[in-house]
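In C-alpha cells, the next block holds one chain alone, the form predicted on its own.
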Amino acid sequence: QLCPLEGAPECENCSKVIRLLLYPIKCTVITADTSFSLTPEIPKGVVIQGNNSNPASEKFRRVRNWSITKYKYTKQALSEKLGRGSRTVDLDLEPRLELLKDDRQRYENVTSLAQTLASQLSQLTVTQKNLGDAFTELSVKTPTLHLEFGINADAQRFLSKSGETLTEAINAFTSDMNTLVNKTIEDTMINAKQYETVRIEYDAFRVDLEELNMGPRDAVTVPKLEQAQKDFQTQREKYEKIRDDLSVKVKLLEGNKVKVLRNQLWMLHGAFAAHSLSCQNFLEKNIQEAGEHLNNVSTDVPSFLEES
C-alpha cells in the first residue's frame, strides 16, 4: 500500500497519491491481479528547444577578436614610429590633410589676434568716451576754452562710437572664424583621425598576410592563410570606404573654406576702411568748422602782461 504525499493531489484512478518530479502521472489501482505501472504525461502544447548560441562564448569571441585587432594595431603603430614598418600612403589625400592641418593652425592664430584686437579696441572706445565726457565738462566750466574743449569732446565721442562699430565687425569676423576652425575643419580632422586608425589596422592585417605568404604551406598554415586573406579583404574594403568618404569631404571643405574666407576678409577690410574714412571725414569737418568759428570770434581778452 502506497502512502500519499503530503499536499499532493490525488490520482484520477484511485485514492492514492503518487507524484514524480517534473511531470504529473496516472497510476493504476494495485491489486493482486494487476501490475503496477507509472506512465508520465507530458503537457500538450509545450515545445522545448535547445539554444545553440551561448552568450558567454559569443562575448568571449568578440573580446578575443577585439584583442587580436588591438594587438596588431599597436604592433603596426609602434613599428611605424620606430621606422621599421611599411605604411600605405595615399599621394592625393594625405598631402591635402597636411595642408589642412597647417591652415588650421594659421587660422587659429589669426582668430586669436583678431580677438585680442577687438578686446583692446573695446577698451580704447571706453577710454575715448570717458575722455570725451571729461572734455565736455571742462568746456562748460571753462568759458574761455569752451570751443577747444568742445571740439576735442566731439572728436573723442565720434571716435568712440566708430570704434564700437569696428569692434562689432571684428567680433563677427572672429565668430565666423571660430565656426570654420572649431566646427567645420574640426569635424573633418576627426574623420582624418578615424581614417588614420583604419589605415593602421589595414596595414597591420596586410603585413600579417605578407608574413604568412612568405612562410611554408602546410596543413597548419593554409587555414591561417585563408583566414588572414579574409580578414585582409574586410579591412581593405573598410579602409577604401573611409578613404573615399574623407577625400570627398576634404574637397568640399576646400571649396567652402575659400567662399567663407573671401566673404569674411572683404567684410573685415570694409569695416576698417569705413572706420578710417569716417573718422578722417569727421575730423576734417570738425577742424574746418572750428577754424571758421575762430575767424568770427572777436579778439581775445589781453593777458595780464599785455595790460601791464
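Form predicted together with a further copy of the same chain structure, per the form predicted on its own context:
For this one, just the chain is written down, with no partner chains and no other molecules.
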C-alpha cells in the first residue's frame, strides 16, 4: 500500500516542512523579521467528505487532518512560549494542578530524606549491635565492672533492636510515599499532560477562528469561517470533556492524598513515639535493676592502697 504522501512534490522553498504538511501547499519563506511566524496558507476545503470510500484517500485525509492539527498545535505552543497570543486558562483547575506539581516535589523531597534517614538509622543499629557485643565481652571479662559494662551492653543491644523496628517503619512510610508520588499523583500528571495538549489544540482552533472572524467576509472566507467554527466546536467539546474529567480526578486525588498522607504521617510519628517509649521503658528498667544490684552487692572493690 502506497503512502498518501509518497510522490508528493516538495515545496521549492523549504521541502521538509512541506512534507509534514499538505500537498498542494505553498510555504511562506522564513525572513529575518517574521522568523517565528511560519504560517503556510491552509488550502481551501481541507475537509474531504465522508462519501470518499477509497481507503488510501481516507488514510490520506486522516494524515492530512492530523498534520493540520499538529501544525496548529506547534504554532500555538510556540506563540504561548514566546508570550504572544492568548491561551485559555481554567481558573479552578490550573492552580490546583500547579499546587499538585509543587506538592509532588515536596513529597519527593520528604520521601528522599526519609529514605536517607532509614539508611543512616540502619547503619547506626549495626554499630550499636557491635558496641553492645563489645560491652558484653568486657562485662564477662571484667568482674569489677561487670554491672557497668553489662548495663551498657543491654542498652546498646536494645536500642539496636528497637532502631531496626523504627527503620522498618520508616521504610514502610517511604514505600507508601513512593506509591503516592510515582503511581497515584503520576497517574493524574499524565492526564494533566494530555489535558494540556488538548487545551493547546483547542486554543489553536480558537485563535484561528478569531483571526478569520476579524478578516473580511466574502465568498472565499465564509466557507472557511464556517469550517473553522465547526472545528472550533469539536475541539471545544473535546477540551471541555477532558478538562471536566481531569477536574474530577484532581479533586478525588486531593481527597485521597489527604487521607493517605494523614494516615502515613500519624504512622510515622507513631513509629518514632513507640521507639522512644520502648527505649525509655527499657533504659529506666535497666537503671532500676542495676540500682537494686548495687544495693544488694557492694561492687566497690577496695582500692589497692586500701587493701595493703
